[in-house]
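One chain comes next, on its own, written as structure tokens: the form predicted on its own.
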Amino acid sequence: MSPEYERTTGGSERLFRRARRVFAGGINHNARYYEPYPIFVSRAKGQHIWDEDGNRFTDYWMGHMALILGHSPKAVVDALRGQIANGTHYGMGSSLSVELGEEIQKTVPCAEMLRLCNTGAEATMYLVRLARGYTGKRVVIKMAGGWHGYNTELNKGVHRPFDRAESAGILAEEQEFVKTVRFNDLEAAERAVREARGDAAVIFLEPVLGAGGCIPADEGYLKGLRELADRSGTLLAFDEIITGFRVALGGAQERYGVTPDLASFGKIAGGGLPLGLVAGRKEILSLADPSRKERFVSIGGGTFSENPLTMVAGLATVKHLRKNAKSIYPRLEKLGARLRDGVDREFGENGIEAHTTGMGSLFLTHFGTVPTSPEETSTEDKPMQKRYALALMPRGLFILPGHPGGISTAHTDADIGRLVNESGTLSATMRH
């Protein structure tokens, strides 16, 4: 516990017991929970956040990782006051939502085709129905430690010891076809492959895991994946609603030049808005095609798929971050790069050991050995990186403990270089 964290966030401990007497443990996210009790925030613009108490955060969790271009960036929020006159809601198509699409397609290699929902998780759900579809297969391998959301079959295998459902009211016969394997290790795809005799219906996986740890696949394990898929007759799918627009403008299948045949995203596309799509070859996603008589896969997309403010606001940002990629992505990198090795230096010199993962301006500091899997965090020292976090809070930066930070265009030099400080500060008196 940290009593400066307490004593300087009382509006927040307040709102949390009042919280408490209206939601389930007093959040609606279980990401979002962290002891004593988490802040609440009560408004957001750039790169900051500020709580019920009026303390100002540097914000890295940044809504989850979605908002790249900041909070309440302008170009989202000009568009958003545009569009709020002419309905909130329309229930049906709009020019808005072809116009997304159409950026997606220009913008991500794998989307020949795609279609909105509302969330990651109903992507995610959607896609292992299309691929299922697809083959006439029915096993999912997936990663340990990889996390895609709350829906049943895929609500596997997220934590230790991974082989075993993440909730009670999960039946062990609804994730019978799901198969959890090493991450970072062909050998165990293969091997999942083999002992599926034909019944593998997609591999999928986080190419930087997220919850697992925030680590990224090592060099040629997505292309060693693409061509297992290839020789067995199995679909490849990335789950990108973390990396997609974040890692690079195409997503992590543009960085590692390894196209999938299907890809979830969600986050960023939505400009801060509720969105999820999945999207791939047009010969799957074709499936979908309620005007088909045969072979139809339905994806019903949600009461509120395609509602105008999330398209405004999805289109202000994809089409901003295309006009300005060539900057944007540059710098993004280069702020991630000195974050990671700052706040890892920082901690060797006072002779704590520290390894800070992540691609581009993705991040998560660990307190022990490097870890290339999420199997390989068991040794690392978890109550040290939650500490940290919530010694960084009173110091005016926010990383939620536990979770992976994301930088966004509003952070600057003087914000990564403050972060980097105030951990060679706090890693003196960590080490005691």
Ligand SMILES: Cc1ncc(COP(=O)(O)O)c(C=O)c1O
The other form holds:
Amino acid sequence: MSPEYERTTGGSERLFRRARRVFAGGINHNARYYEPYPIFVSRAKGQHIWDEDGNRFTDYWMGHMALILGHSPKAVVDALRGQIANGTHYGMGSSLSVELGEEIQKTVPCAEMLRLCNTGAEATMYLVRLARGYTGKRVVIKMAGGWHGYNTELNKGVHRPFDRAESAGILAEEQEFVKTVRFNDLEAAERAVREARGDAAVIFLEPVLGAGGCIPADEGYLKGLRELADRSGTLLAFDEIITGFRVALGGAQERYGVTPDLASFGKIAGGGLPLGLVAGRKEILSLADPSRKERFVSIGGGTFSENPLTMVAGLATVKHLRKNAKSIYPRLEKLGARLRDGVDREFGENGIEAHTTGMGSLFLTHFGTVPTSPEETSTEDKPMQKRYALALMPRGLFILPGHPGGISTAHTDADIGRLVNESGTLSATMRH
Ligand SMILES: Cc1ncc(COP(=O)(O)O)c(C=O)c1O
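The form predicted together with this ligand is what I need now, so please give it after the form predicted on its own.
After this comes the whole thing, all chains and molecules, with the earlier chain placed first.
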């Protein structure tokens, strides 16, 4: 498969064999499995990770793109050190959770109110419940290729043929009211709303499709969805778990200038610790107030929601981003553009058609067609995409095969230059 990869990662291979005896498939997130076996990480700092064999990689996976400040940034490490002596878990609210909530309120346009939980999958599940509780309607319209975590209802239409459950064990009945439509196709959304005959609760999408191919919404598409939602009495909700605090300080809703009724966040907002949250209009979020006498929408948290370690890590991150937004975002934008243009050019010069999609600091290199929607990735050379990522690893560059990458503030111009140059070197050998 890749002799160079296998020659340099014997320690990971041994650990993978052990891991397979204790975890199904040797992993604890399906995305983390790739052939012939994944590397196992022994430590991380800044823009680097080290594997079991001591190989150092410039990391572009960045903890599922959660680490916009790099691994273990000083602000977060100091905050965590300070908090550990004061307790790791309260199971109650604290000034820290209020402060994090207030920071997010100030930053995210739609966040009149919010609810904290522990993962993105939870946040999207609660978002759907709130949307249905508020509207009294049932149908959720999601995108073909849209990924919202492992919750049962939304685990539909992520992969081809985009219209069914992603897993055995999920009943068709459990997803009866979830409809998938083509991304970047306003007419398809209009049709779905029409077909729901007044029963569409929410149109829910990632403004930049993540796992579905790192594909940004077209100019005008989100505005069109906003108008469609308003016309039809449907809510509009964004899944900003990847785009939040990344494509702009206030997320994709700030960048596109379209404010949704509800939005889910996670990843960056937790500063590298587990977090999910639902934000949105006060009128909707206030339905989750347990002192309500009627129309109460019961959603989590859970045991670990607003745990103080996540709160201080999230606070340190969001505050740092807010304070330095004017320098951070333009710089990430520049690095992202350089990476996307450079990689495509290097492949092009060697006669390989490559298109790196993304926005700001997000990127994914596709071989073959330029996808504007996951449906168009059918003619794309997916095996080539994985071969490329695997070939980069022995050169000290880590992109999780088949998944988007995220640049952090720890990455340098020279890092991006190296990824571009190595892509050029590899492209000469990748035609077959
Ligand atoms: C857009 C999007 N939504 C939801 C999720 C699920 O979040 P989590 O993995 O924290 O459950 C992810 C995770 O990658 C995601 O990318």
